[in-house]
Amino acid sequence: MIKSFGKKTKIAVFISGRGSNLKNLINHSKKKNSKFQIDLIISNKKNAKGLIFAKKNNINFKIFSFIKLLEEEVKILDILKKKKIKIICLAGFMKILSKNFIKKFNGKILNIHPSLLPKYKGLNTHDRVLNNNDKYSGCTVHLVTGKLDSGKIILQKKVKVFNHDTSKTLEKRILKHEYLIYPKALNLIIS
């Protein structure tokens, strides 16, 4: 649990792409009952569409290529410390953070994953669900550990898979549930 003392807890969001989960978190952070505020956005791509939301909302953002991973992680940890960031939310962030980074950032790192973990860790989850004829899929918010998609589960939402589903239609339906559970999970871990 992250203690909140009346003020909103400062979080950073790491993105790689379109930033739809970022946009959703920004919208939730503006609500009266939200326990968090987004103070920093980190992207590994300078042309990530999600950076539009950073600019629109006057949120400070930094771009790191993650090519020189360890050097860049040291710089990121320094920025997080200076900004008093307590939680990192990975939202479509397509890079793996080092075990050292995860350990050194002694706050909490959350991730949203488009499957019912522990099933279908990693990529191409919707295709894998459909190829296995699963009746249900869903999404999971979990704590990040040194093992891929293996940390403690905070919240999950089950979503029915229909016979006519494609990976695109399934992704679209699951994304709507991601938007609901990510801010909820975030508020849950902030006491």
Second form
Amino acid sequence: MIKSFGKKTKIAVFISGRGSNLKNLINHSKKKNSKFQIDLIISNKKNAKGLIFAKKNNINFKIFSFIKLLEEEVKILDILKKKKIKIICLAGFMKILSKNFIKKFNGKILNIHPSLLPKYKGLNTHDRVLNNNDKYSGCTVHLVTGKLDSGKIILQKKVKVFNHDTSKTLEKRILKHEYLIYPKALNLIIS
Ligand code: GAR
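Return the form predicted in complex with ligand GAR of this protein as a structure block, the form predicted on its own having already been given.
In what comes next, the whole complex appears, and the chain from above leads the way.
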């Protein structure tokens, strides 16, 4: 539980690409009953499409390549401290944070993953679900630990897979549920 002391909790969102979850979190953060506000966006790609939502909404954003990982993480931790960021949300962020960084923000980094974890950790989840003829897939919001896609599950949503599904149609259906559970999970962990 993260204590909010009656104010909206400051969060940072890390992205790598399209940023549709970021856009959705921004929209939710503006609602009266939202317990969080987005004060910082970090992207590992300077041309990530999602940065448009930072610009449109006047949210501070920074680019870090995460190539010199440890050095850059020190700088990021400093910015997070200065901005009083209490929670980090990974939203389509395709880099792996160091164990040290995760430890420093222990229990306060969330990730959204497009599968019913612990099934299908890692990449290409929809293709793997279809290849295995699974009847259900889904999405999961979980705490980030040093082990990939393995931390405590905060919320999960099961989604039906149809015979005619392609990876694109399945992705689209699951994304709609990602947009529902990510803000809900955030509001759940903030007291
Ligand atoms: C989302 O489906 C998210 O669950 C997935 O990337 C997509 C990002 O879309 N994340 C992962 O696969 C993390 N392993 P978005 O940039 O439009 O939010």
